[in-house]
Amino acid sequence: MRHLLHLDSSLRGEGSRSRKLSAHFADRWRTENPDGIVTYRDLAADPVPHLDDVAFFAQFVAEPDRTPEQAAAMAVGTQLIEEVLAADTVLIGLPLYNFGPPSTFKAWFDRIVSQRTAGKLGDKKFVVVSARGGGYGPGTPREGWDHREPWLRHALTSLGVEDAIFIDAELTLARESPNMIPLDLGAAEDQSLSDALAAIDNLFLTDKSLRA
């Protein structure tokens, strides 16, 4: 039975052009596996603990030794590690905040790095749908300022992953920032969201993985 782990990270709700993303991959997955799983996890909403010495040291120490915090922070990764291993595929939406990953996607990430998924999660298809609120494409004057993307395919190498697919979608400010409205983008934030939820539907016509 195929399972589908489903994270959000967007602060926003209504309005947030990663869950749309997100809800739509889900959505086309649950079509295409209508036995299948899916775990959900709104990371904005129900936040993982940031990772701290008490749970950065709590793996070196033997199970019948730990403290109490200790125990209770091995807990909080080892159910999240769990629900990794479980899955054959990860959908992640990760909007873009100052440059990089939201913190609480981070915390999650840094929770799911163990000797248990070390080098060891390259039977899983991971999908990051991804919206920025300004141009990065190239030739634009932010080019390469969108530092998501790079560090999440890097880290993910040291699980094992190496092909992980990114979906994004840009300019989702254009109608709401005012240093973008004068520069009448909300045509161009249209056709991005609308490029990308068609690049999730092509995904499902040609990645047989995603269909049962």
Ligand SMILES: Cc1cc2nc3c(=O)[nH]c(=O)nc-3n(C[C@H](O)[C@H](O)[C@H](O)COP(=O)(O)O)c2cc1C
Second form
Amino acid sequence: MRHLLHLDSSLRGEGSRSRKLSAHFADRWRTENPDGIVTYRDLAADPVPHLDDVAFFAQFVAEPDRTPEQAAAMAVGTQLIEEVLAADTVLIGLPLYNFGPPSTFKAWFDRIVSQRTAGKLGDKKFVVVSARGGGYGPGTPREGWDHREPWLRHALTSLGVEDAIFIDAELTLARESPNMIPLDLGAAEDQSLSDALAAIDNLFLTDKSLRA
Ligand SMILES: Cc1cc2nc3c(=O)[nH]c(=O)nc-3n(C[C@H](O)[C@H](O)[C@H](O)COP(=O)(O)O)c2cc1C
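Now show me the form predicted together with this ligand; what you just gave was the form predicted alone.
First the chain shown before, then all remaining chains and molecules of the complex.
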């Protein structure tokens, strides 16, 4: 049976564009995979604890030799890793925060990188639907400042994932940020969001691996 792991990480609720995009993808996925299973995790509402000394080094201790503290620390990561291993498709709602990913997502990612996942996730499709307040396209002053995508692409490569798909909606603060309102980019914001929604629809038309 097909299995979607759906993660969100925006600190916003209703107004979040990355949540809107990930919900659209998940709805399409459910339509295409009526018998499929969806596991949902909201990394902002239910944050994964940061990796600490005990949790990191517990993985280097053989299971029977672990202290109760090490065993409990390992269990947190093990559950998250099992969720990834069970999935065919991993959908990530990922805003841009201070030119990188939300720390809640990084805390999750630090837990799933392990000997069980390194180089071994190449059979899974990773789809990242993202939102960013400004504009980062070719020729813009901040082209190349969105370090989230290159970072995650490289990090996923270490897990064997070479073909992660990124779909972005940008200029999302055009009507909200006092610095951006005078630029009158509302129409461009709307266009970017509708392009991202259309890109998701197109993915379901062109990628057979997303259909049962
Ligand atoms: C803590 C924080 C940091 C942000 N940093 C950036 C940034 O570096 N560049 C940018 O373009 N937008 C930045 N934004 C704006 C968000 O990227 C934008 O609001 C985006 O739509 C967030 O995704 P969401 O709509 O899913 O919440 C930031 C927002 C927050 C809350």
